[in-house]
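A lone chain, given as structure tokens: the form predicted on its own.
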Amino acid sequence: MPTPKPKPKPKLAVIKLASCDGCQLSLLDCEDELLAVAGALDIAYFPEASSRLLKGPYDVTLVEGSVTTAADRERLAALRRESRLLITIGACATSGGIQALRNFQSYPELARSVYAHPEYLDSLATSSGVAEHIPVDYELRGCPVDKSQLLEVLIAALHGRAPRLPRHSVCLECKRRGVVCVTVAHGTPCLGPVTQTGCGALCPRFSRGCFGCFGPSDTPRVQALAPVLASVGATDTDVARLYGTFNVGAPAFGDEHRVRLPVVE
């Protein structure tokens, strides 16, 4: 009997497209596990990893980073009729990443405060999630990912199930690991009670103030946190900077982070 041929692998692209390539280079810093990934998937398309750059479709694809070009957009629409599945990866392509605070300033005048020549220039006004143009299949947030969630979509993926990603808030996982709330405690603040979990609560294990580096949980009450903010002597301009990092393009936060935007008279 002829011996049958091997199964082909699914085919993974990883995409990057406005971002500082923290979120693959996690990918990359899986060691061990990353030779797992390599065995069961054939990676088609990573020109952080390898020169092998083999075109669509694909089984996986991988996005990191924000819209902020036409040709970003174009290309996204390629890549969806390209891809089996299509996985946002970070706070960049979720929510537009840190680059987003242009959403809420005049971006003629940022340019022409950056740049000699604006008009040379091939840039959206704003910097959005891949999302707001496309379809995707799951989001991963993070700023960067956590590397244990990004083998999980992967794992899943190749099961064919939804990945188990967490929802709830920092808060919960500080409970949960014995951490003593920074906010009580010492006065710092902190998105913990609004911010999705994802880090293992990092910050506040160190006595810092949680970031909101994994964006908004399912129930960002905001308003909610803002009087006790207040209470620990945090003024407007302070919860402006809170929210206006990299998470600043999701709503529940680029809502508040405008609201408390200092008056420029």
The other form holds:
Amino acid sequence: MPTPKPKPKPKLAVIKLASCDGCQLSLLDCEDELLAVAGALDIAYFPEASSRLLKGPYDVTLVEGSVTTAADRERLAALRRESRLLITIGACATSGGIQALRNFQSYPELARSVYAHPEYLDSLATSSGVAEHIPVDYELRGCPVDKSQLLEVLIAALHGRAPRLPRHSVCLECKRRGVVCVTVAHGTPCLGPVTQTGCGALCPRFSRGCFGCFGPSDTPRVQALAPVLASVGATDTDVARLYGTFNVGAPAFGDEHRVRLPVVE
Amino acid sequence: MSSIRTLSPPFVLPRARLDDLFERLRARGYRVIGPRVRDGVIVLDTVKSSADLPVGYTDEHAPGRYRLRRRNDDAVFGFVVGPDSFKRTFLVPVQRLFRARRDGDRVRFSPEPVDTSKVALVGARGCDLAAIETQDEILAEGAHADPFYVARREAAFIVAVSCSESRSSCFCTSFGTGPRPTRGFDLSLTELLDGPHRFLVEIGSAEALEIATELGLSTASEQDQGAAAGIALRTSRGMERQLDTQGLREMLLSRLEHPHWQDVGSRCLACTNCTAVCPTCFCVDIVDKSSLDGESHERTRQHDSCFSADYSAVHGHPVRNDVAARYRQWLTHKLATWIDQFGRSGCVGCGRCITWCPAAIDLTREVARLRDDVSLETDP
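How about the form predicted together with the partner chain, since we already have the form predicted on its own?
And the full complex, kicking off with our chain again.
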């Protein structure tokens, strides 16, 4: 009896838009599991890791980075067509990243203040997440993404099930780990109550306030958090800065950032 | 495990011999878990000797605020409860349930062994003991006993401590759970700071009596017993916070559509802290994890909270999207429907949910406002 032909391995593509590459590096950072990942998936397109670049279609496409140019937008539309599962990785790809701060200012003025010849620029006035442009199957939060969540999403894709990506607050993770509440015990401003879990409560574990790099939780009560932040001494400017980072493009954080921004006369 | 209060007249243990008690516990194979200072808070963790305890420390509590302070004496237990409770010891935050491996056409299951290692809990307060008793009824007794909980619970030796001071979050007297432990301990200490620094030792189990005998403790004088009773009375009388439990279940269940739920819902962060620090909240989530090659699998359970949206997800979508509905669910379960379900209140008056709510939501105040309609309009 002839031996059955081995099933071809699912093809993986890793695509980068406007980003720092840190999230794709998280994949290469899966040191212990990297060989197993390479064994289970055919890494077909991953310029950061290999010069072998295979054409689509792909079974799983990981997209890093935000949409900042018209070219990005067109590329995404094509990518969606040739990807069975399309998963965004990181704050840039989910909410526009730190570069979404441009969304809160006049783009022409900003361009003039940075570039001697802004006329050579060909970019959009805003930085946005991928899901604003094409349908996305799953989103991985974080700046950068969490390695174990990245593996979970790949494992789930391989076995045809939904990944487990909890949406609750960082607080629950702190309490499971026995991490002391930095707001209640130290008076430190912390975005943990409004931020989605997934990081393993990394900052509070080192007595630092959460800075919201995983973006809004399932129930981001930013308005209820405002008096809490004020009670531990955070001014409006402090609060604007707290929300004005990697997930400022997420509406819950961006709206509060805008409201707290000092008014410039 | 459970015990009655006095198997013998009380003894007295000099402060200088507290480490002998630790040594006896260790000699009997117990790992000692007790209060110790970490990151500016009194947490529960492994303690090796009395030097690890928060000697000379005390705690300040207010809604949404906790601070550690130095005392001007060397009291060993001169504080109340921190964010941790012994729930972490018995219903551990993350518990593996089983592992499974594919073996040809079959799947082989390896059940997770239960943990029977002996643990001595030092410093359980009256409210803590009531919380353990409450969880015992749910997780150790009845038709749905949890083997992991039962194993840890049966391997525990409990050294209770009578509270000699209360803090502003405390309201154990409203539920009659403290300040003096009356049952549910193996051994109970009351710290006496007048005269020579010493502890009144009450015996709640045969093993505790053996330990007291091994230590050669002398019987407590009537003065020492009177001093301990006086401390408990003073602590009770000094407790300012109250929760009116009279008709509480009926009151809450008759106000399910009250506008005050929206008021508290507007302040609530839905952050889950109250449920996480509550020593009786027992909700867990089940988590499945598979390997990359699909050959192995493990299932764990972890503490969960009714304040997260996905807790109430049915067919993929939460049924309690409104935060007011989540707070109502928690409060009415804790104080009202818990009674229908388990025959007692789910609250023991420890005050953890008050201190550790970042938004300073105070359940005693919310209940008072629900009870007293009139104050709703005038209360700022």
